[in-house]
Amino acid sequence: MAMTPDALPPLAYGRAITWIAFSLTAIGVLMIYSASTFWGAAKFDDPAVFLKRQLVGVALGFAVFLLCARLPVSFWSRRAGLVLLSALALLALVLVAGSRFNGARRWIRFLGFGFQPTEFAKLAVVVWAAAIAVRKGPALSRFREGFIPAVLPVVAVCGLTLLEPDFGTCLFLGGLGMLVLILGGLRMSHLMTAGVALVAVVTVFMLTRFEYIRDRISFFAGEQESYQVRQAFIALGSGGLAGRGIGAGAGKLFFLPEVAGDFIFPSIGEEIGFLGVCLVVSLFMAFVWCGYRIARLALPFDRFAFLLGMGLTAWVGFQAVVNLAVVSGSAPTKGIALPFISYGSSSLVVCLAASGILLSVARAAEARRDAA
């Protein structure tokens, strides 16, 4: 007799995330050395170089997966305050000491290697969320006891991240937060009140104040044509149904802009084909399965395991989404990257922890739910 999804034990859909983000982090392994040769041959003379950096952050990314997969899920419940000022604490710095590149400040710099505070501020927005939901439990849906106590700290991450400028990021960050509140027992008519307001006037300072959304946003509407875009579908639409080969993809050749970062799927359809863009998206579909199963399993036990795991898989899940609609040109074009995937450690680095971080609330909930 076949099992029912409620009959699997939450550890196995925690098993299954591990895999399946290993597996998303080998493809973007090899996927960026095809898609990174040329470019590190004529910049830094070896045609390795990206290769041997993201495998330093593969290296550290399984380093804190192990760590996050390993520490209790209490853990992240009392430290979330301490967890949401270290990314304040990132934030701020990065607009006092990070590096400036095209016209924004969003790196750390430290030994060659580059540290982006906003990754991390995605996983400290989804534990401080899911925390002060739960600390604050019925006194979440009244506003001046529950919103305003717990939004601010959210709020604080998106203005840091908007002065960098990160305006698609920002709206991430925000977006992210609001789900857990929500889930956790946000009142929408204070959100929608609050909301209006905060929208229309920052959409308003990022149309007046930089030039760069007002384009993206023409490219969008049709008016102007983006390269990049273009780019991306010719890349996407000649790999046919197997793809040309690993390694035989001509978007790399320096016609496709960030082809192994925030652009590395059409080179996936290239040289993969469709049946390599079935299997990633496949990956990503069943990460967010899982998640939310566990997500489900812990709830009867834990409301803060479930809240954070429910963020945590809606973190990669919308980032796949939002990524993937940019470089089909379904969304204005956004730099945020395919997780797992794009070349990065930051990213890659902290998606691992969330896979770990969801492994162990599936341990929990299945230990709690043996003890019952």
The other form holds:
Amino acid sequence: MAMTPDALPPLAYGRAITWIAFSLTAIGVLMIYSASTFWGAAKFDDPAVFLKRQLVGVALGFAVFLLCARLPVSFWSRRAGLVLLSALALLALVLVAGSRFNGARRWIRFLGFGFQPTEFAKLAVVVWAAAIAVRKGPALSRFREGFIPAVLPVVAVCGLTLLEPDFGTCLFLGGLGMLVLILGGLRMSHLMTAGVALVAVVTVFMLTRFEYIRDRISFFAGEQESYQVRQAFIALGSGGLAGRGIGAGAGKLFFLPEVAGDFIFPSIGEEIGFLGVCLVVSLFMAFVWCGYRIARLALPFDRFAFLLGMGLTAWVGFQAVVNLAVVSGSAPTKGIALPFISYGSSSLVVCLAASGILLSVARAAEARRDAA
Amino acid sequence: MSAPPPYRGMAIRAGGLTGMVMVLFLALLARFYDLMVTRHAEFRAAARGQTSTSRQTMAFRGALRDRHGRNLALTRAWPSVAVDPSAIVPEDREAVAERLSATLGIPRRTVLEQLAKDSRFRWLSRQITDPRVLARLPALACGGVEVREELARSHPAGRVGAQLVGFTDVDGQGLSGLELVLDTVLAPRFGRQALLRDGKAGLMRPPVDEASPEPGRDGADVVLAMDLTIQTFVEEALDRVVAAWRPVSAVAVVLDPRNGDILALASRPTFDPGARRNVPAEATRIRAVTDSFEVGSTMKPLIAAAALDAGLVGVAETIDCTEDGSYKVGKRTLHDHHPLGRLSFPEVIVKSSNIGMAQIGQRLGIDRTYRLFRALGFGRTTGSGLPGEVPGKVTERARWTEAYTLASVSMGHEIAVTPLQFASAFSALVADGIIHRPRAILRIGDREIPPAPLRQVYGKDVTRNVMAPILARVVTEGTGTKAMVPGHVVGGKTGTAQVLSRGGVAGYVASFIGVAPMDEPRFTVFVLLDRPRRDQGTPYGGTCAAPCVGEILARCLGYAEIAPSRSTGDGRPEARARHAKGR
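Given the form predicted alone above, I would also like to look at the protein as it appears in the form predicted together with its partner chain.
Entire complex below, previous chain first.
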């Protein structure tokens, strides 16, 4: 009767995901401190300033993790609309009241902390897509009743993100939403016709409008190696097999851009080497595997839990893939953080929220399995 | 099939998606392996290239010191003050200018001018040595004002010994004198300190794991044979004689005849080694080695002593210097200043008879005279190591003639010697016949340079018992009376040589060589004036050079605390006689 005989119960994967998430967070805190001391000392006269801020994020993220782990899965399916609306509201707010950085409005300042609505939007898109897919059921495969109402809100989120402007995150959000919808039964043909057209229009628009994106893409397409990628290569390459030792990297001496943020991985590679890189990548792979197993084990009982679990897993997995592809020069520079590890409270909090929800899904699956 | 179709499709899609993510991760790992392991060496080199840099560390040029360790030239780090005008906002300029002007002692307007410049760096005051300003400097630190150390050569003795010491350019490279010839030993080796450069190329810090690979080393200190006190006597005496006689140039040499030490070496024109700019090359020459002269009669004792030493003339012998003051050698007729008649051997020297010397020269002969000159070091550089040294000129052996060369050299003509060569040769005559290589340097770093006795030119008996009293008589009763030093027995010889040009006599080279004390010679002083003024008659060596030598000797004897010797009424040194008896 069972589709796949499974030796491990869902909760085992849930526990594993918890430890993986905490391990990645811990590695992140350590490497942020190592990477940011010179930057912090130069900019804020405090070598530990980024460490301190990230630790606040860790505390907050841990609280959110506990909360999400306790909330029933149904909480999200019932409030999917509200979650999406909140995301849209925050994205709209950032366009009005957001603080500018490098020509883009991406943060909302609140009580001395910066909050990035796009990070929350990732969670919102996954929750919404999973909920709508389940709600529509077989109707999802029809264009008017299924495709349009399911896809439009996702497009709205993407549109607001694009206005910040944040092209990379816009693409990522769109892709994530579509992925969950496809898993939920969206017809590929509809997506092809509408989605591809939309993406093409948007892309052309962006290319003509925003020079920085054009530059990034032309950098990547052309022979010219961008300074950022060159520095990432130098940092990674000088790490070798075992690394130069924690704290001994040179990339953080104002060579690597965003050394604690999007480009923290080269700094990790430089200091703990290819072996360290393998460790971090293995943790992400384990996260994806456990997330997949949790979702798969929930599938027989709860399609929403399955889609939610797969969405969250794919989110973390793809975001890690994209970040690693960027720092290894395999994709154009996007401004996508490395989940759990990159500096930034918003990203860390939503990643821990995702882990908490996955644990909650695992619990639910465990309960239903025990009940069955 | 238990799962309904939609579930099954979802499961497959989820599995496919997961598989895809896994494959992407594995592909990325392969990519990282390539970057981090395969291309490790390439990127490690690139990392090193962009992070490692180095900075020169400070090292000092060696000092030049006199024989008693007194500084003649030394390098120190002096603070210099600069401003970064871009870091001082216009509203603050007045206040900053006020403070800088008060601290540095420079006009407020000058500071304001520099602060108004569109620049990141302007010097305000360089190489500050004023102790009052130095004391105020620590209070100066503020944004936009920088104090940095600069190396500079200073010359505590000023113009004293200027040519010998020489000077350096602003980078500390020797340009003249001993600064030039000893440049390689004086020059410091600057070290390099490895530094880590960051991506802003602004902040630098020593690397954690690397020790400084090249430590710097200061240049070696050099101790000269020169005695600053004696050099000062010489400079002052030269200033006076030059003011009085306005020669084209003037040279003075003081040697220690016992070991050839160059105690003082000076010439005019001179220069200020601290000035650095607008120093005429003329003034930097060490004329005691770069210029050679026909010294004239001053040469006579060197020839006479050789003839005596060879037994070709006796001390008691009388020489016919003719009643009419003229004498034919071959086709050439020689003249004395005035007819002298028959003279004893000592009188020939004391009265400086050309005719007498020509006859003594004839007896010595071409071969011996030529060999004498070689033995005395004429026609070759002395090996003093001083820059620009010339060998002088001795006529080629094959071209010597009895009537011309031999007769001329006996009177100190047709032979050109540098003042140092001559002083060195004459020192042999008073130092038991032993000639030393002139020693300008006593010590380089830890290496001692020993005195270098070269050879025995004259017999000791001749120099001590015969020549010494004769030279003393030159000063007591002959042409050199103006070199007399009361209470001391001084020996010497005058010389006045014509400088001929196409139009006749262009001037004279007036010289005097003096030695004291004659019983145990400590100082050989040679002063030579090239073409002194003639408006008060012929400038004889005895009238212009001798007083200068006398003055230098008097001060040297006092400085060396040499007790006056009682002398007999006729000038014969009783002390010397007693000394000779004792042996």
